[in-house]
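The chain below stands alone, shown as structure tokens; this is the form predicted alone.
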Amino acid sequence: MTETQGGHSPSRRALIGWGGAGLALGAAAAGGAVAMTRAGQDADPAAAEAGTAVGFHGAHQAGIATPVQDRLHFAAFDVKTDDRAAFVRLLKDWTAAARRMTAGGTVGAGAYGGLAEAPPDDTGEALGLRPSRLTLTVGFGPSLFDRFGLADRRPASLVDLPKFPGDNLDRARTGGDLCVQACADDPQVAVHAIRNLARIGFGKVAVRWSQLGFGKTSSTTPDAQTPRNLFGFKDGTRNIAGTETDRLSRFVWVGDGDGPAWMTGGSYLVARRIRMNIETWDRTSLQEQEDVFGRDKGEGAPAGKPKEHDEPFLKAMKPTAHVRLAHPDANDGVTILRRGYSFTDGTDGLGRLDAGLFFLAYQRDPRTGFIPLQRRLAASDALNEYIQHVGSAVFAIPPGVRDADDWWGRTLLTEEA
């Protein structure tokens, strides 16, 4: 959880989990007519509320800088093939799957009317659904790195993140060849993209860990007012917009001599499981839960302050207030474009919510992103007696996919591949 410089109403659908082994890619003729968004832009609210689809062609992918939908299915997998012709055939098929899904369309040849004795191309729960601004956003993670030959093409951006201190992760929640970020305004459309990617690589690729996501924390729309996270804060309410070139072009996107030239135009993702203890917290005073984030309840003003975008007065804060530790006047500046999400996972065997914050960042380069903002959080951040980081996954995520032609990992892997 940081602090950085900078609608679709809860779905009528409970969540569904993973199913089936898959089949091929059928055909990828395109869907019907949608009305589009730019990827990266902002978007019209009546455009969100229809449900419309987001762009899925640009210089960069469709769910970074993109506004943020209300649900989430986040997905890391692990790869079993070694063989590399597989391997891209495997990405060129979730690309045009991909293509499809966020279009409103259906897999290959859709979910009925083939034939009677094969599976279909797609598993159907999403028929007759909008859009809702699904967007489907890739990752590849260090140890990906460690095959197809493909060691001498990891950035150096792309670090092992180090143990900061208080760290508990849990191994079966941590890393990862591969990410798939599925974003959408209705969890049915989001988790039926993952299930068919999962099954279209079956025997490729397999789940090593996913996370299901509900009620963003954070917002990329200019001048929105911030989502509250499950301590009742708002946290993040000067999170870069995505309208804001400058600053994308500064601290997200990666810029040409930045590292190896098939990252320019992506950016780099960290994933934080953060369990948050909710019933410590529900047993802690207004006053203190305010002074621990530096922020008035209410509003979500800075202290001292009486609106939720005034400029903070750190001083006015407690030395170890989040607020005050996080922001970019503390850190030499450092700022990252947050995507987090609430989660609620059960129980943890011992009447205590399982639940807190699924934390996403997006940054030019970990190493003068997250990490050093991390660090220092970890030192001494008063909001760590009530949070701990139980998961972690770090992966660089390439730039867009240009055309009809292109494919995702296409200027890792080379066209010849």
The other form holds:
There are 2 protein chains.
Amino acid sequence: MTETQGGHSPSRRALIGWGGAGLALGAAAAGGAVAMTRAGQDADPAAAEAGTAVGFHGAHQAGIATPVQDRLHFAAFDVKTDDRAAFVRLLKDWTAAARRMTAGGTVGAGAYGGLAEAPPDDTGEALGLRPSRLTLTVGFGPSLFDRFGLADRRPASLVDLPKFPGDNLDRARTGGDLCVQACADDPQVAVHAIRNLARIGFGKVAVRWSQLGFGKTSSTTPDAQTPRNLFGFKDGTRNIAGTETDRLSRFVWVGDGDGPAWMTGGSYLVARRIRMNIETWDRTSLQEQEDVFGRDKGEGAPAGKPKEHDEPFLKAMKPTAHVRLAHPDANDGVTILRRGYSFTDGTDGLGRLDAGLFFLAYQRDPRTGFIPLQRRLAASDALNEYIQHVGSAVFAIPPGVRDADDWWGRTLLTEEA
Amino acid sequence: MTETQGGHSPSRRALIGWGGAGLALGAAAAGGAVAMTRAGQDADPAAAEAGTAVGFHGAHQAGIATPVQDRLHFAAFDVKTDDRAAFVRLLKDWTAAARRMTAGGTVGAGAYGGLAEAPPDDTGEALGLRPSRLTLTVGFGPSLFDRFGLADRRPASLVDLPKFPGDNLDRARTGGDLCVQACADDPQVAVHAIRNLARIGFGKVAVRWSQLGFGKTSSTTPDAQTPRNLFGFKDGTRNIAGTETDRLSRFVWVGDGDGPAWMTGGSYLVARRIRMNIETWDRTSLQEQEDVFGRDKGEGAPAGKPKEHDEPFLKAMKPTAHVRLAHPDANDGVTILRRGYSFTDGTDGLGRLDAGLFFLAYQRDPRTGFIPLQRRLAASDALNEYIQHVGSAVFAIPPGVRDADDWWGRTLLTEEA
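Given the form predicted alone above, produce the structure of the same protein in the form predicted in complex with a further copy of the same chain.
Following is the full complex, with the preceding chain placed first.
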């Protein structure tokens, strides 16, 4: 092995450390992050869109208004240290790693660029893969504010979610001091990112629960086809597009004066694991299915209308139809940005697929966003017969990392804010 | 909803039933299966390779020598009926559905082409998606031969796997009367296929266990990059390529006279869920990692050699190195066709990723293929410190469906064979 080991020349090592001989893809690079292909991979123009990097720096974190990627790995963490300085160091280390991984690079000296006697800095399974539009989005749960003297910095908007009728929450899939949402077009890239952050956090944080999502159920791209959920329906047709700066400001981004200054430019994330009773649904008539959603199944058009994007006529739907209850007109105009993924986690003990929707919604304030909406749905939605909420969490999503000196959570953890 | 429902004209209904206005992609169509894009989707030449259909008919089932697709959904089923005629009907229904789904179509009249008063024939979540090179491969487990008077047709090659040292098998992830391997480049297409087969089988079969695989770990394409496993290594570099007809005949396909005639053209599949102790591995030095595999991590070259595809010099490796023990030279020349996938199923109760390799290997006879190989590995492989086999199954894979009148298992279940 010595020969092979010796074959790692310093220049190659350094190159690998920075993510390989990168081709700058200027359009996608922003604020100092250099978009590049992963080590050892030539740029392929045909795959450029899926392969590019998403800029890491900005006023808002990436992964919210960013066009929805195909795959998800989401992890909630518990903090295991009481040492505030160690926690700040972790957030800085995470930021540095996230900056490199989202640009298509490896963590530290990489998977085989370090000392033979030490564990590699990067676990290596994403070597040779493209950046795949990886975004990493960090959040802070309510319980984090019980630590590190942060109690008086907890935003009023970061409420504990109430118990909704029908909730059947599994504690092992609920809550968390921190979260990281990894979205990418290649699942191996998303899994690699979460795993390496967990590894960097060893001894300071531990994964509380995690969730893989195999298929996006929402689009934040105007005019794109709305993907179908596991009930075979298009849902979230009128989602907020990532280009709609007005609606983003109104419904997604925390504004000046909304609460503590450290959250300005941030958002709030509600995550719900929603088990779908696939087998029951599949034995339900087409008419009942369409009545439940208030849409036709083929086109995805609202009841009585010919086209998916037609303005719904709510009174054409049953009073318990999902679209009717969730529509902004029925909710004082409030809307949320949905970014959920379908999941299938094998089979339960009864031969049924353990499948459903991992619902992710971003909003300016859960008290006027998810909470009243879900109260309404939990009380009346015809869909409730076919679904069950089995996991739940809420997180404050701090603003974006501004530049190469900034880090996740700086506005929360330094006194200036 | 009546208007919308009424909007489904008979001609559109019929169209949808056959998978939409299909563009025949001649190159991929074989033996009567027509390759087409899914309903409502225009052909996009740029995505043609990933989007095309794989021919369903042939001497061998697709999904074995077929170039490995990106994603997997695998299900093992238990048979719940003692009625042989009902079981034969199920296999015929499954074959018809598999023929349509692999061509990019829907099951029966589709997701919204049937009667409003009845459940749709197809669950609908794959509408608008491409065929995505979906293959469906069926297999028969040893326990199936305890039913339907099949005991004397069980091949001698279909042995119950022995208990190997270190096995820690979970009964809930082991065995099965039947299996279906669904591989596709789009996970939603693979999930849709298994779900619809399970649905068709309601009351006759039930899912015993299932497994999603998010990333392929093997290649059956000559000269393709070997994908990395979750330990960050390229493994299975010298896998049998789907184009190597000589090696396929020698090591994968059941030949005339190998056993009962009904298996000629078939194969045997061993499936193993291998949990990888990611966190322990990630704290291991690069030198130790490379010694364990007998390869360098960066290039994937065998110890002491510069290139991945160089012929390994086994004596340059430690006696316990994985490559050295698994190499055909150490196993009387025997090799198997590997088609495994990485999985991540959330987190165990201890904050560790429940991740690993869902190992799938096809061979002409497990008694000369997987069993002696695994005995050797289980006894000595340095990798054993970092992995654990937690699920296991073996299946006889019958030959291919020859034409539109043929069906999965015909050679087993009709007297002629």
